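We begin with a single chain expressed as structure tokens, specifically the form predicted alone.
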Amino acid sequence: MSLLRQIGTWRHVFKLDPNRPLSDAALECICTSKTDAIIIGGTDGITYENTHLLWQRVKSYEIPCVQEISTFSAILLGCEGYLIPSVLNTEDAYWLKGAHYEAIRTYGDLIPWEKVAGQGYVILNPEAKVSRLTHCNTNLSTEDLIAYARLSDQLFHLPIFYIEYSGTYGQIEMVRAARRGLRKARLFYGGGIRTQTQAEEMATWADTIVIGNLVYEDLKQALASVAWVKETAQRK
């Protein structure tokens, strides 16, 4: 199945993050817990070595597993495939394209472009990590994020809008904007779910939930949250 036909049957997705340590067992639970998928991937301290390692370790589960790109200098040869992402909100176009560019010229003839999917990245919470670092506008309003969305979709082509607020429980309304900006693209959301109720409020509305945080704060609930977001999707 291609990576993007993959894309469009997740309900549900743990994202690990290879700089913050793991346990086998909690491994092992995450990679047997019904997820959809696990996508490696994080905003500081990406090296090779610790990404390779995490993707050694999840490879030993049968669960697909792509990486989101932060660096070119961690990319994982041989993954089954890649998440690109392009910060629209920035206010800096190194985030947009420039670093995009830099690996494309640099790697262009090696890229499995097949198993490369581009996401519009929109991130929400001023204070986080990866806001800082992309120099992002987080003061949007339901305009705003509909335009965001239609730029995405409609006229960049991107298969996945993805709504990142990063450790802090986002706005629904911002959410339900963003899904009346889309035709096509898929809707992934990203952001401080720790609640059974937050989980099934953004599965109404988000196709996909991506779980990052909660896997090292409690994993009970990070685990718990693979039932909560399908129950939710098979409802709509």
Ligand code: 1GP
Given for the second form:
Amino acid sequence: MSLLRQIGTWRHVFKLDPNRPLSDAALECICTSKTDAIIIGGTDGITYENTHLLWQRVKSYEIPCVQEISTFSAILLGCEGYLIPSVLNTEDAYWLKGAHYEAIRTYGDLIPWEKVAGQGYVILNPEAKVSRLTHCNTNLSTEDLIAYARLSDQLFHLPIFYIEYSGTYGQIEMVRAARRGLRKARLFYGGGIRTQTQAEEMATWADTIVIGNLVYEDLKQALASVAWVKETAQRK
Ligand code: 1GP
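Taking the form predicted alone as the starting point, write out the structure of the form predicted in complex with this ligand.
What follows is the whole complex; the chain from before opens it.
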């Protein structure tokens, strides 16, 4: 199945950070949890070594595993898929297209485009490391979100629109606004999901729910989130 088709089936994914320790037992629970995929990615301290090590560990399970690229020196050759964020609400064009241009200029003909999916990212938590790193304007209204969703989907034709609240639970109005703006793209939501109510609320509007921190803070709840999201998706 092509990467885009695969992504079209994802309801729930775990995002694992190469820079955070995870025991073998915890990783086994995550990879056999019936989540739809593992995304390897993070913001701080990402190196080729820690990324490759985590990938090797995940690869021993059957779960699909893709890399969300944040640092191009850490790109995993031979990974089954690559998610490439372009931050739409950044004030620094480097994070929208500059880093991408550099990577494409470096790797040129070697890039397996059929395994690459672009993500239109809107980062909405001003306290998140990724928000500070990428100089985002997080002070957005629902009208702004609708416009960004249309820009990403109808103008740039990015297959994924990602609302990123990394570390904090977001506002449902923003997710609903993004939903209104999208026609084709898949709507990803990530940020601060810790409870069943939160998972169900976001899964009602987003296509794919990304769980990150909870893996490291409360593994039991993280594992439970798979069913919370999937059962909500089935009811839609
Ligand atoms: C982070 O969107 C993901 O990039 C998930 O967010 O870590 O807050 O769950 P949390």
